[in-house]
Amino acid sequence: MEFAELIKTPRVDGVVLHRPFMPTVEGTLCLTGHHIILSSRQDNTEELWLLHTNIDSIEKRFVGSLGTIIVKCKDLRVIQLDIPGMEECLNIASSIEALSTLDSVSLMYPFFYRPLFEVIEDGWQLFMPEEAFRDLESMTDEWRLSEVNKDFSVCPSYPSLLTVPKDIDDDSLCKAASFRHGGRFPVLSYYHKKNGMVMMRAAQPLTGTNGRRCKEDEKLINATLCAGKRGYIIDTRTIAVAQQAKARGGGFEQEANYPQWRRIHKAIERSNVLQESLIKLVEACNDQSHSMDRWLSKLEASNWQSHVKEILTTACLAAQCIDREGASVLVHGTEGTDSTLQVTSLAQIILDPACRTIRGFEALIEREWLQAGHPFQQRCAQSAYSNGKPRSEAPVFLLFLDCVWQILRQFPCSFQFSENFLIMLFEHAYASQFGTFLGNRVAERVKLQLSQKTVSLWSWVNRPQELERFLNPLYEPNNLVIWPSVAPQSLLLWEGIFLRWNRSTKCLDEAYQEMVHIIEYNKELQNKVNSLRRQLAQLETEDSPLQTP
């Protein structure tokens, strides 16, 4: 298919762009296969480049022959385009609608994007499972790298290489896989170096109504326990939901069959509920006419902050089991691709200082989200303004980022990256020129040949000139476990995302610059003092022989 077929009017002059807190721009609007471009053709005004994939929905309005298109983006921005001419406006609108809802992955922009920079370090090669395993090997010899899923047949949503207990052979893995939803048998997620405890993740066991059991599955997770020790199973669903799952063939680990494990049920909501929550929250944030009471009640009704609290609490609980109780943990929900990953990845941020560096965080996302099979393409197909029927969209990853932001707020000196890094990840998860977040699982990415045909987000982000924007000037590395407060009073609305387009940040930005200035000046002075001291010491040693006689 040619994009040109969808573009009836490629160019309109005299279009006026309105954006909140920014001056209006008048110029020429161009439609390309992947972008809406608006340029005033003047040197000093900003151009608008908007990816079609970033568009969540559009609305059309007409006053006489002046048409207006309101473009609502997945990054939650809302812009308005005034287009002279009814026909032009209709054409533009229908083109945008068509281009922003293309289903075929291979037509996505990453396949067409050619970087204007030289790729020095290929992001596709950065975080290989083999490498992570080498690190693990240096700490323990209890684990092995299994190739049982080499052709993605045992578990389609897992990567080809998986870390499993050394004593469990591939046959047992296959049997355990047949006992878990989607074949997602328990695999290693995190090894806590301090006390050798581990965190594993899986999907729900397929116990069904008649209480099926699987010896291999039991053996597999028991193999992760030290002699005489017991562990915790954190089920991200309430007991009621887990019970109901039995009727559909799912279920949970029965105490009788897993006597060495204690099960804890938490209540992290599932995808459709989360999507609803996001829509309500954004609606509340965008309505400027709210009174205090109405705002608070809308915020409450959206339930977003409750989800943040619940996810964070569960992650803290997992971390607490590992670090405080000295017990190993298995985390799962239903499919093991959403709430499970939120919990395992957040727990690692709490426990492992490495995850709080930029590289470490990238590795975490690669490991616990991309390779672990979070279906990014499905979840991020639509954002808060979608008016279509929700399929499997859900802000699972955004909630994870929100939780990271909450921890970052409470420990502003413990992260190498700043809030901007999290916002950037949110944007790219929903619409990007890079291939990193395309597809739903490793198998799909291999098939699409993403690593050959597209550029990795990490190839771009890790360039020093880009990285600079994402560094946290307050960062002071520490090797500590950081326990966030999960009291509602301590959790805030993430303004950087949800009020981003609804407020002027000029004063806040300037204050931030001042802070950066103070920190940099401090470093400069410290260097100056050191160099002067050296100079002085040198002069003194040169001088001393003269003085001593």
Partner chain sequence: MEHIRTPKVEQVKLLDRFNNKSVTGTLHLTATHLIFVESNSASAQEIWILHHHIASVEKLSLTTSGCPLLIQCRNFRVVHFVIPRERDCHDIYSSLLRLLRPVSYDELYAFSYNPKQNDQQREEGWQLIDLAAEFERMGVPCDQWQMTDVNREYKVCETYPRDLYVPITASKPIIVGSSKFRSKGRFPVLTYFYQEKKAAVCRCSQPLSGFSARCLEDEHMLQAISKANHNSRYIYVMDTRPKLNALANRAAGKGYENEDNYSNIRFQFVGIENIHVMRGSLQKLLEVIGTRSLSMPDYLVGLENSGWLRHIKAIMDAAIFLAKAVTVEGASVLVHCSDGWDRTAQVCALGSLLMDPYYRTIKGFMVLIEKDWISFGHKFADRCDQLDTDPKEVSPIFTQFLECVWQLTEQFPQAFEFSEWFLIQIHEHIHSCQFGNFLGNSQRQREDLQLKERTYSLWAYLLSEKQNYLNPLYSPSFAESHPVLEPSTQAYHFKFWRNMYHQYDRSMHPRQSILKQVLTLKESNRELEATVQALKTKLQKFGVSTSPLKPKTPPIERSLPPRPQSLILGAPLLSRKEVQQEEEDEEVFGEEAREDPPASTGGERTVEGSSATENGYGELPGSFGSKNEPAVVTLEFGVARMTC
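Let's compare: the form predicted together with its partner chain is above, so bring in the form predicted alone.
Partners and other molecules have been left off, which leaves just the chain.
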């Protein structure tokens, strides 16, 4: 298929662009296969380059011969295009709708994008499972790297290499996989260096109404326990939802078959509920007309903050079991690709200071989200404005980033990266020139040859001139476990995402720059103090021989 077939009117002059907190721009609108471009001949005027994949929905309005297109984006931005001529407006709108809803992954922009920067470090080669396993080997010899899934036949949503207990052979892994939803048998998620406890993740066991059991599965998770120790199974579903799953062939671990494990049920909502919550939250944030009572009521009705609280509470529970109780943990929900990953990754941010650095956080996203099989292509197909009926869309990754922001806000000196880093990841998960978030699992990315045909997001982010934009000026390395508060008073609305297009951030930006200036000035003064101390010490040593009788 040629993109030209979908572009009825490639260019229109005299188009007026309206954007939040920016001056109105008049210029020429051009449609390409992947972008809406508006350029003006005025000096110092920023052009608009908007990816079609960033468009969630559009609305058309007409006043006489003047047409207006309201473009609602997946990054929650809303822009307005005033187009002279009804036919031109209809053609532009029709083309945008067609180009923004293409299903073929291979037609997306990352396959056509050619970077203008030099790729110093290939992001596709970073954070490989072998590299993570070498780090693990330096701490313990109780695990091995299995190739049981090398052709993705045992578990389509797992990567080809998996870290499993050393004493469990591949035949046992295959039998355990047949007992878990989607073949997602328990694998290592995190090793706690402090006490040797581990966190594993999986999908629900297929016990069904008959109480089916699997000796290999029991042996697999028991292999993670030390002699005389108990473990915790954290099920991210309520007991009622887990019971209902048994009728559909799923279920949960029976105490009689897993006597060394205590099961705890939490209440993290499924994807369809989360999508509805996001829509309500964004609607509340965009409604400028209501009173304080109405705003607070709509905010509460969205239940977004409740979801944040529940996820953080569950992650804190997992971290507490590992660090304070000295127990290993297995986390799962139904499929093991959504709430499970939120909990395991947040628990690691709480426990492991390395995950609070930029490189460590990138590795965490690769390991616990991309390689672990979170279906980004499905979950991020729509955002809060789409008119289409939700299928598999859900803001699972955005909720995770929101939880990270809550911890970052409570521990502002413990993270190497700033809020801007999290916002950038949100934007690229929904629409990007890079191939990192394309596809739903490793097997798809291998088939699409993303590492050969597209550029990795990390290749761009890790360039020194880009990294500088995402560094936290308050960062002081903190090797301790950090325990965030999950009290309702401690959890705030993430304004950097949900209100950034609704009100100007000029004052906040100026305050931030002033803070950076003060920090730099403080460093200069500290260096001067250290230099003077060295000079004083040198003078004292030179004077001491003269004072000797």
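Only the largest set of C-alpha atoms that superpose within 1.5 Å between the two forms is called the rigid core. Residue numbers count along the first chain shown, from 1. Just so it is clear, the model here is predicted, and its values are computed rather than measured.
Residue 510 is not among the residues whose C-alpha shifts by 2 Å or more between these two forms once the rigid core is aligned; its shift stays under 2 Å.
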